[in-house]
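One chain is shown next in structure tokens, namely the form predicted alone.
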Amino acid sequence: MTHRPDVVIVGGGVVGVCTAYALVERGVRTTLLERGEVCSGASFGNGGWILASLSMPIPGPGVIRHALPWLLDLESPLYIKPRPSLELARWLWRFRACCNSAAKLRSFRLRRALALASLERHAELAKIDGVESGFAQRGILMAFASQAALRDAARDVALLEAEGGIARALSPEALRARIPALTTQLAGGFEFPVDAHLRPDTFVRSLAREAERRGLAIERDTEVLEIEWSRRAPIRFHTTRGSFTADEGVLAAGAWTAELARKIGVRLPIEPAKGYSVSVDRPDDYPDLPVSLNEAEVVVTPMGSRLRFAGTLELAGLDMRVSMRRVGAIRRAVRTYLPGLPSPVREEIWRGLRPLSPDDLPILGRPAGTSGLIVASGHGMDGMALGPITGELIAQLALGEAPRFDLAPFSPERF
């Protein structure tokens, strides 16, 4: 059986769902294909941060030098699993080219502009009846154990302030006044008052339900096997549950987007970046305020009755195995920075693959030589933060409207 919607979106994570909502909000007949359940991938267990302030890209001056001791350390914040992969080698070469001051400044400005727009959209979506997200714009804290790390962050904060952003320096005592469970062995920190956090799975799933109420067709447990495309015919997705044809197809499948694109000869430099989180019962007296444990690269986010610790970045391909040593590194960071937390009674361990581009900017737009195909991926660790604005931009592109932002810096052809 062949179905004929106007737009077919592949991927039921935050980017796919936000795009679907933006389309059905405009009255566009839309079908979303998800190989599992909505929000069952990287969107489910992330840190839930909507960080618009210190939205620094991963590549930058000195990153490679500082990260070299980590690269082969299985318990480090950044780990690259040794494997023979030409795609990984190409990706790392492009990443290296972005590790300079000019690229960092350009990327920071682009990321911050998108994040601020997305933060506004998150606030709007949170007000819609039926959309539950736990969205709370109470700011975000960053805590530093060493003076050296604090000085490095101060340079980024100065850049933020030069761009019009707001940050407040906090003493160790001020940090502990906000989060009493923090250790006394801190060098200091910063507060970013405009930022927000939410419950990722609650947001994505409730937005999907609202989109369904407005007409979105969601095909769950539907895996795309082949993509058929030509200049003379609409794009067709052959799946485990039939074929779906549309005037426009959107690839928003996260870390699997590159694999899908290769089916029609499109090469995208997206590397799966595995992240982990550990969720526990939230103590009654723990404040509703997220904090970054900076040197450990772990973020702590209150989510209703739960408290989530998320972090690490592992480049291991499409490997979904759980490394308990990396989980252990998150646990140790929490014990070090938050000794005042009680031992958890029960834990939920999660891992997921985030789609990371070499310059840590999303890949948005039409690949050269294609028609009726749009890519919406490469958001790295910022999918939850940038999902709403991405949905708006992709909807505008699919409808032939002028996108709110110039998409040239995010084009699939920039690499």
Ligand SMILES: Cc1cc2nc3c(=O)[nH]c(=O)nc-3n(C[C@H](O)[C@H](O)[C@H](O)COP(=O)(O)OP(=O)(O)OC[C@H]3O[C@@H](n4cnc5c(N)ncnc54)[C@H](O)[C@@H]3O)c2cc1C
Second form
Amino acid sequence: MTHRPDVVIVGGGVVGVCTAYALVERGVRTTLLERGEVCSGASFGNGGWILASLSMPIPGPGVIRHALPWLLDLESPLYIKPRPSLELARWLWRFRACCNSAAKLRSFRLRRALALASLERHAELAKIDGVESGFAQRGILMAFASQAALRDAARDVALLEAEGGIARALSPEALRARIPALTTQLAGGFEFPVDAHLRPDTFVRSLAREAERRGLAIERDTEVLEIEWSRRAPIRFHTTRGSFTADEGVLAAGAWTAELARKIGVRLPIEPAKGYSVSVDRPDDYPDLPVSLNEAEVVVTPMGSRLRFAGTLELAGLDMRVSMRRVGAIRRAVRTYLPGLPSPVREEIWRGLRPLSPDDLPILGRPAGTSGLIVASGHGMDGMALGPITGELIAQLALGEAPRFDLAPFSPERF
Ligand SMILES: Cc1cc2nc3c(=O)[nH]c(=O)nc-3n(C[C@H](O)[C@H](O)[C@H](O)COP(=O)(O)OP(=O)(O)OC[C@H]3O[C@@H](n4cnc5c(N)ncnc54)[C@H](O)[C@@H]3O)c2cc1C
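Since the structure above is the form predicted alone, I would like to see how the form predicted in complex with the ligand looks, so please show that one next.
Shown next: the complete complex, the earlier chain at its head.
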């Protein structure tokens, strides 16, 4: 009989929970360590987009020139808090190296392949009794206020179509026919009929419950403080609530993964990229169709009786403080693009830290020189979309099977 390793996963976000589910589904004894409640990090209040069509990486040609005026503007969609950090300087240097057409195309193809596989898996998971994700594959819209931004996006759309993707150009009238609250001052937009959306917190928490039903042990309020690792002994996690030993340890701690890996001398270029969401009661006549307010980099997602506006990206380290100026920028974008919305009712503000790698590809695999340790992080803006396929790939790695995708482009050693 083949040996099935015991696995301990650190982190109860979408990546940790999808990995746990994939493992228990394969009959592997699995424990998940989460320092708070399951789904209390970036996976809780995000935009819920399951994007497989225009899954462009953040770095690309012209991105630095385009973003430069924003960098020190506290209300811009992208803000870098000035701070003396060698890690940040190295990260920015690597990011800059990816700002060219060849890197963008390569990254787009890799991201899209993962995202399409993950979308399929999402659809399967949504059918499981007990998983309440509100998963809806109704497509998504992108709305542009300026002709220049619309023209730029048309180039990406042409790239998508060349790769077999589907997009429809929409006139301002066609956009407003779908979402009547949109402004009349639009240049136009696109519809991507393949993409989906869901309610992230209910998805992750109900999947965790299903995994528990299938044997997953979840240790809540259990923070990993130290990791003990050697070639001869199984990996050991020392936590606020005792120690846990496993044949395989999976680091899926989102924006905190780099900090954890550093404890055993593994360096991972993951920058916490803070974003915010504002959720309100959804007006009765607001359609169940997500839209991005493109120049403002805000996505609008209906989630049952609620409507969520999510966006902004702030590189400020592991800092959970709320900047009301950035929340204000989201509210202003909503008023500008969606003047037809009534005043917000029961507003809820949330922030989260995306784990962002400099090439905007996830980091999946075993760091060199280690055994019994797998990294599953760096999903940036797309962790909700990529969670299910990540879970499958990490389970395959842990079991010593050939992963469904070549993991070389996602290796922790690529930097
Ligand atoms: C505003 C915003 C909007 C977004 N919109 C979308 C979207 O529309 N679609 C999409 O695909 N993605 C979106 N994302 C990105 C997505 O939310 C992330 O990529 C994803 O949630 C990352 O999941 P994770 O499991 O890696 O990390 P997390 O969800 O952050 O989970 C990590 C977990 O590890 C735990 N942890 C950390 N350290 C320790 C420790 N020492 N011991 C024990 N536990 C620990 C944390 O408590 C946390 O629960 C958005 C993000 C933001 C901020």
